[in-house]
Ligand SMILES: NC(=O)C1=CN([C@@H]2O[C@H](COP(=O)(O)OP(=O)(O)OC[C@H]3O[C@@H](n4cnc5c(N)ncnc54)[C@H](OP(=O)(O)O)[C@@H]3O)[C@@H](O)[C@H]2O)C=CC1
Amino acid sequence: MEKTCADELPLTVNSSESKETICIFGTGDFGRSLGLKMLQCGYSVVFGSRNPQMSSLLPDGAEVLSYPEAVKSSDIIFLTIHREHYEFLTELTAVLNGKTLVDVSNNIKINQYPESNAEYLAQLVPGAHVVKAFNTISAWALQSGALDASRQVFVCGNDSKAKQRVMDIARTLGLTPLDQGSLMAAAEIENYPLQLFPMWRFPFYLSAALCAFFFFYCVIREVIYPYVNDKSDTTFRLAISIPNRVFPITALTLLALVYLPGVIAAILQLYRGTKYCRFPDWLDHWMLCRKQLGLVALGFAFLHVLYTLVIPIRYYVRWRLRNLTVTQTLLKKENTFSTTSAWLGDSYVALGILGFFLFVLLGITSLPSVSNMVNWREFRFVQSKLGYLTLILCTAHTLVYGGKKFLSPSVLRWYLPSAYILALIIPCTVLVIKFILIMPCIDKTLTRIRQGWERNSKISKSALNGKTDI
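Form predicted alone: give me this chain's structure on its own.
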């Protein structure tokens, strides 16, 4: 890869259209990739290195000099070196005065130092204009092009002109700069590349815990119990039968957990009589993860659909059907048609199809490309109104699945109810509380609180008319 990059020729540009000279300190992977990209976009590039004679694999058309010589060639310098090598910059303090230093460094772990690398650089060279940028772009992204990687470049700095200049360079390279404010935001920007799915951890851990709990619960009921009581081997259920119980139960539970924090928040606001009070940190984090919880739930719903489609071709199912047919033939009798059972079966399937359709619709509207095309009222209608309708349909789907055996003592095994009964606890709780909250007498009070009314304060009529902060 490095040899290929070194042999590539920059795109030719007319001399009258050639852009300014850019200085890059450091000849590592990122420095070489950044230099090649800038050459292709028409910039003149000068590399600064500790050992100019030893530097190799640099793009054709770039010049390599020592640090003191290279810094004189441009008034904007990109530092593609690690923080522990910044000390040599103190020797260049005088010549760096008034120049723009672009810090692209990252750390090994989050909050590795008391201050950010960019703030530390600003302390070392107080006369320079330090800008934090390009640390979220990898060398591979610069080599492969913007279509194959993230295009966002987070930029922050205290000097607006220097920051704007760096943002213009990012745009020229085909990237999308995002202004994050002053240099105080550098620590947060430096933590971005080190985060591993920060908003997905809670949904993943929660879904894994739910899957593990319901899986072992079903194993106790459907594998261990038959073996202890009847000495029958039903371990084959571990492959499809039990997962096809665990996945829909987990999906329904996660879907209910998407709307549970909103219900808890409404109860807290009613109890406190104001909206001007912070929610607990755990509730704040929970509400921020609702989108991820919903998408994970949709994934489990998809698995349930796929597992259900293979039921007719399973050996166990085909064996039971053949045996039932042979038995009825030998005994010369048939089962009577039950209209009630037909209604329950068709209703169960219909509710599942409608619930899954709305579930997919919720997932589609969660995509940024779709949500950006609707206004806030439309988005809220889909995610809230249709979301609760989805929860109702999926809960009804599970209720009808139980049918007549829902509360029958015969389904208990070691006094343990069926797993789908446990799956109904949280969804039914959410729906009952939500039904209470939308009652006119309670909904009116909650609406007033969310418009700025406070129970224990003297609030003016003008505030109630919409002049309070929303």
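Here the rigid core means the biggest group of C-alpha atoms that line up within 1.5 Å when the two forms are laid on top of each other. In this text the structure is predicted, and so the values were computed from the model without any measurement. Residue numbers count along the first chain shown, from 1. Compared with the form predicted in complex with the ligand:
The Cα position of Asn229 differs by less than 2 Å between the two forms after fitting on the rigid core. Comparing the forms between the two forms on their rigid core, the Cα displacement of Tyr276 stays under 2 Å.
In the core-superposed comparison between the two forms, the C-alpha atom of Tyr67 has shifted by at least 2 angstroms.
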Given for the second form:
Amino acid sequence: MEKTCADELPLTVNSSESKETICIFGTGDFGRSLGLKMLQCGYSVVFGSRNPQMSSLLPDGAEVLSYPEAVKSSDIIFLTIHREHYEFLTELTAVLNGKTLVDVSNNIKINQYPESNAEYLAQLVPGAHVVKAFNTISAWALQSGALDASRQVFVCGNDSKAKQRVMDIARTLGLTPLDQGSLMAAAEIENYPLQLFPMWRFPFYLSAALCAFFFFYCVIREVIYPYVNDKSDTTFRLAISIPNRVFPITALTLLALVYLPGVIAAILQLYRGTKYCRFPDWLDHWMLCRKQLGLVALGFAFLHVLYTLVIPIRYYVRWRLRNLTVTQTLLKKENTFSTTSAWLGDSYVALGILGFFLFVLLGITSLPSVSNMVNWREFRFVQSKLGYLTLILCTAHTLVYGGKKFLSPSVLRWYLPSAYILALIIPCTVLVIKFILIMPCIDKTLTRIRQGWERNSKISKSALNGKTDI
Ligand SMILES: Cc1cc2nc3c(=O)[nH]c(=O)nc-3n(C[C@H](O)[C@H](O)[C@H](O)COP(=O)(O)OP(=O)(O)OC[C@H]3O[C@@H](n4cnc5c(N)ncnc54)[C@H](O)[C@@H]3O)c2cc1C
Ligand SMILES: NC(=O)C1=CN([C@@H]2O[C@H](COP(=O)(O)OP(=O)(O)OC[C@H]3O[C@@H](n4cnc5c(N)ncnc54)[C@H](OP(=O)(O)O)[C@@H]3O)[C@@H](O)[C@H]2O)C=CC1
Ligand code: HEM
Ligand SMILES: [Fe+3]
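I have the form predicted alone already, so could you send the form predicted in complex with the ligand?
Whole complex next, starting from this chain.
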């Protein structure tokens, strides 16, 4: 920790003798952590507090004064106070004139107030240069050396000198400042720590909906139907058999949905005859969360593989095998070996294993440490070409698994086909469209469009002006 500070020191602090003094308002959790870190990095720290005598647990070497006295010690003041308590600052407007006020505050809810906390502060103390920063760093991360949490400090403010100074301080503390522009960006910066995995939300809800749908579909076919028809209790299927249908089906559907937006985009480009027309918002958003969709799909594929591994040790499976053997012995009937069944059985498992292998490879290349090592072309090759190969193998695995009973009317229950048949609709559609798109004549047009060629320059011009959005 100390090393980081020492390394960064020459960038900003000229010499250790002329220690820069920083004032911190508030002696709460964040104020204390920030103060300690600043002391360690060579700054002098003066705290401002409502009760300077009562303040305890403050880092050694820091001075504690009342707010009006502390403000005189420095022209840069970090406000580690909740927004709700900012009002007392109005009494200090005269002394705060021309000083830099750093707003580190966060809210409890997204867009809790009509204006951002930093803009509110700028209205309260109009003569000060307000800078928004440090709200994405937790008190705990500051104390633990910020190594195991995000080091990024988003900074914004209207006064560029004040902003630059705050960025220098962040750098000295071993953090990474990122300039986000004027104070207008404060609302967005304040929302960052409140967002919960925004890119994962769509994949998460979608997979939950798919799981719920296929689960009830399988329950109707495999639990309710046998009960209604011959009063047999097959509820044990809820534990392994049904999840081992729902999970691979969800995995396959999600994998197909990773590649569906790409083909929709290609069709749109062909239809519009240009690439200079914005995609609709839903398609843009869908394209942006393909990585997350793919990784959720990989998670479900993993579950399928784990469930498949336990099939041979299941009581129901062992009972069925034993029963079959005993029945055959009693009837003195031999079960002849079917080469076709052996081929079908081995082929679908082999396709599943190869598909899963490539699936894992896609997952590995999406790790930042790996994707940083490959160039753009290599990444596209793995993600796009090998990705399609994964989709082909997994779809073939399911098709061959269906084998001879595929689409036979005997598997219909209350007119409902097996769940895997529904699961094949989207993957097969994506693969058929992709196959058409890579036909030389269509591929040539698409490639030209992507290189900037436009079929009808009139349409494109009006589209560029925003008049046509087909
Ligand atoms: C396990 C797993 C992990 C994944 N990890 C990642 C990841 O880390 N990062 C990631 O990005 N994706 C990831 N994905 C998603 C996916 O593999 C990639 O997005 C992949 O590139 C999609 O390939 P594509 O051929 O469908 O689309 P792309 O090759 O991206 O093309 C999609 C569409 O974009 C348009 N387009 C392409 N090039 C141009 C151009 N030059 N000009 C204009 N328009 C153009 C076309 O309309 C095209 O059809 C992951 C998927 C899985 C299953
Ligand atoms: N905790 C964290 O990890 C992070 C906190 N923040 C932000 O930092 C700010 C401070 O957070 P935190 O340190 O956790 O909060 P605390 O409640 O621990 O501390 C707030 C401090 O504000 C001072 N204060 C001034 N006026 C009042 C008042 N009227 N009523 C109560 N307290 C007052 C108090 O200091 P005194 O008694 O000395 O006057 C108090 O200790 C908040 O805006 C928070 O959003 C941002 C990032 C991370
Ligand atoms: C190591 C890799 C894999 C093995 C060994 C494997 C094995 C199996 C087995 C044994 C079944 C039949 C299950 C049963 O009888 O209930 C099955 C079904 C299925 N598998 Fe796989 N599989 C693998 C990977 C995958 C992958 C990567 C996918 C797709 C993403 C997938 C999708 C499916 C689907 C959709 C079914 C049909 C589910 C049903 O309706 O019963 N499998 N697999
Ligand atoms: Fe999303």
